[in-house]
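Just the one chain here, laid out as structure tokens, in the form predicted on its own.
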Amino acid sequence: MAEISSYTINFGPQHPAAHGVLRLVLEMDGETVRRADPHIGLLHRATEKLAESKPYNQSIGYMDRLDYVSMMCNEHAYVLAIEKLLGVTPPIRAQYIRVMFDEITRILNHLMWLGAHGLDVGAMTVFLYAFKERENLMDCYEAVSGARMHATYYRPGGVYRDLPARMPQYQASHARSQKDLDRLNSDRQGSLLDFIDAFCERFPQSIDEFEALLTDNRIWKQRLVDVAVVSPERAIQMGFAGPMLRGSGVEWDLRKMQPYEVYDRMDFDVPVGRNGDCYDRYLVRIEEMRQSVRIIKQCVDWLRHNDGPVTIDDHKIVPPSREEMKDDMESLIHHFKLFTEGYCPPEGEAYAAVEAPKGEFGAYIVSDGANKPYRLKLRPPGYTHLAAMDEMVSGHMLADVVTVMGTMDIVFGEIDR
């Protein structure tokens, strides 16, 4: 019989480890991958094109749906770009709130990544541990915006509203005992800041539990150590960002290098790897969660002792309060004009980038003076990482393809936007 030297297989999009809609065409030599060709185009949302057809403030909700695990960080880049065009600066309290929620979002993202990556590689328990912690942070999203995922909380000029003075409570139900109810509500007796503070006190212990399950687990190390090694020089050449870049030993973090909002006032460290393999990228993300807790604690402490407005006082950009709108004709006109026409930034262009959980997420807006962007271009980190798939998996086994996809932390909403 003739020997088959190589063959081509489809990996995904229906594969449970393909993160939704990734289709990989793999050229295999036995169990070894010769070539990997990622196909995108199965989730095209046309976000950039849609944003060019509606007023600026109506596209903020679209940003949540890009990388739908890093919701508020996506909003942040878009809102910062609009603020650059308008030439406005949000109040200092709003900046602290934004930084706090950026870091809450980073923990949310890394917990999702840890659970999914563990599941892909075969460590099932950590998935349940991670999701248990995510629920608490989702409650913070819900408390400020009313939505658990797609918050639309950041607005040009500040944030939608101030932090609530009381956390929502679990209600009595025939499905849970009074003892369970008291336990669930024990951290919810005070404000949102009290709830976040209590979370920050206990979360480092949860990270220790994740590490006890994985960090020195020999099976975990066999699957991750020395897989998909990327040198620092190559990581820079391929446009890596975030933990993918820092895992290769490059100490680049926009929060330190190009500080935005109040990150220059924060005391935190930037973790970097040594070997540039999947295991180092895992360790970097674990340490990032610990550093995020440090930043959140500093924000909570400042917000407790400093009151103030959370939006600018310009009703051409920020709507008046409901009370004003119901009582004052001029406020009613502002409200009506803002939500039907929006605002018209001056002609020009602006690029704003944030250190999203996956790397540099940027928004580039070109304004022609109209009430909608002439052009919107988004720079998601996942797109450049996916482009490196072929180089990272070539020469590895088929089972390592799943590990590499996990280490990239791919979410397709931002890639196929």
Second form
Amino acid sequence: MAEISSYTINFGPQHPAAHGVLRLVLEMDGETVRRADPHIGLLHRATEKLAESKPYNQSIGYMDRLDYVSMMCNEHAYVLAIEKLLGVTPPIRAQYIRVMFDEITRILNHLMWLGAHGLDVGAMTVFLYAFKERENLMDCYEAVSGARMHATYYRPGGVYRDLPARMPQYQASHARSQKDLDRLNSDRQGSLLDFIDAFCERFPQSIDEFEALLTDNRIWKQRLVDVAVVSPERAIQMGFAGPMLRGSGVEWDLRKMQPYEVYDRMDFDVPVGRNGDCYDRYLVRIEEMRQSVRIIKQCVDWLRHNDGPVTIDDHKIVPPSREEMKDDMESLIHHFKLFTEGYCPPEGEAYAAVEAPKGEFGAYIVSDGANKPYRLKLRPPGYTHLAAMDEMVSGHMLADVVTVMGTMDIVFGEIDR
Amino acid sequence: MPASTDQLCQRVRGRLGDRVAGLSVALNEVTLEVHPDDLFAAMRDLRDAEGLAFNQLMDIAGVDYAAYGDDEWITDDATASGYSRGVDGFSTPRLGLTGIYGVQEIQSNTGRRFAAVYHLQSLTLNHRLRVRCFAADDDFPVLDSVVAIWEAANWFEREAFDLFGLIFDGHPDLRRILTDYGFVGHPFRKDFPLIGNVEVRYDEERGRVVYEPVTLEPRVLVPRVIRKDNRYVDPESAQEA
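What does the same protein look like in the form predicted in complex with the partner chain, given that the last one was the form predicted on its own?
Expanding to the full complex; the earlier chain stays at the top.
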């Protein structure tokens, strides 16, 4: 009888560590992975094709659903590309708001990643800690847009509306005692900026708590150190971006190198790893959260002292206010035309990229002068990372596959689109 | 400090010479067009040449130009004649070019229908370049694979193959990637209907999932309109933005 030297196993698509719907076909030699072949597309919704059949503004909401843990960053790339085509620049206050929410989104994403990564590797507690903090940031999303996740807050020409002067509070209910209510509402007495400021004050201590649980944890280090080492040359060759690239020691951050909005006015550092293993990528992301807090503080400070419009004053692109619309015939026409037809950017093409929490998220729009994009191509960072799965896990043990998946920060909304 | 677009154009021209089939700057982005025969050699030069050093491939986008510039509402002489009351029926730009609801067969073979658009970036020199390459034959679009130059191209080329039917010659493993196992057609082509061709459900009697012709009615909520009116765009400020 012939001796079977290798066998194949199916990992996912319904596996808690598959981060959604990845089907991974693993060719095993004993417990060692010889080859990994990710089968993706189970969440493919043809977002790009759908966008071709809708006016530009109606697709912003789809962007939230791509990388559904870093919603506003996706919107940002799409909106930037449209603005580039239209040749408009949002007002400075809107740019600060966008930067602030980009960083809030980064923390939101990294908390999700930290929780899921910890859970994959076996640390339950950090998941609960991370989700507790995430709740506050989702409240910020809700305060500005009314939605906790799918905000559709960024619009071509600015943001949907200015920051609320009053942070929404918890209501009394039979399920909540007065004491709990007071505690929950204690930092919601002022404006949204006060709330964010309070969050920035206490969040670094929370990061310290996460680190106390993991950074020197023996099991955590055994599972992460020297696992899936990627050299800087290979990282560049395979198209890595964001923390995956920086973890390998390449100092590259679009916020520094090709600054958009007001990132050039921000004071922050870019953490870089040294060994290119899972542990370095963990450290990079942890430090990124601390840097994000720094950026948010600077934005809060500026936004407190500088008032101004948050959208451009061009009603061909941005709808007039409700009051104006009911008062003024021309505004009514603008409103009607904008919502029934949209705007027609000039013929041309534009690529805009932002440093999303996972790496470079790009939007490439081809316009033939119509009110709908002729072609929209999104560049999801996770796509190239997952493509490197085979190289990163080959030669590692089966249990390391889970670690690698965690370190890649995979979200299938963006990979499958 | 990244090179200006003019400098970059000069370098690209100096290095690629005759292989430049088109070079343009718009919205502060440089777009290079190359002939499919030169694609591989040109791309290798773009990566290796000093002063260009595009060491990272960010993206490959397939594009189907078959319906480029089609709209369903003629607006040019609307001022004199007034608008029609709306748009109805199955028109080409409304529901795609062919397929079950399409009305127009694509017959001409222009060699300008399918293109792959590459977005390159240099991490050392901090500049970007867009490269467009049209496939020579519309019926059987083939381009050279660049996987040997940038490994990141692997999945992007599989995606362009899956969604547009672009064949990449020299790709090590050109399989479908995003669509279902056994999927027929290339869904992002302009002649593929938005509603698709088949729908899927679980059949109780046969005890398995079955595929059936799609029963959705195609619909368009907002007509596609091209307006030349771009008063608010100042070409010079667009250059800076």
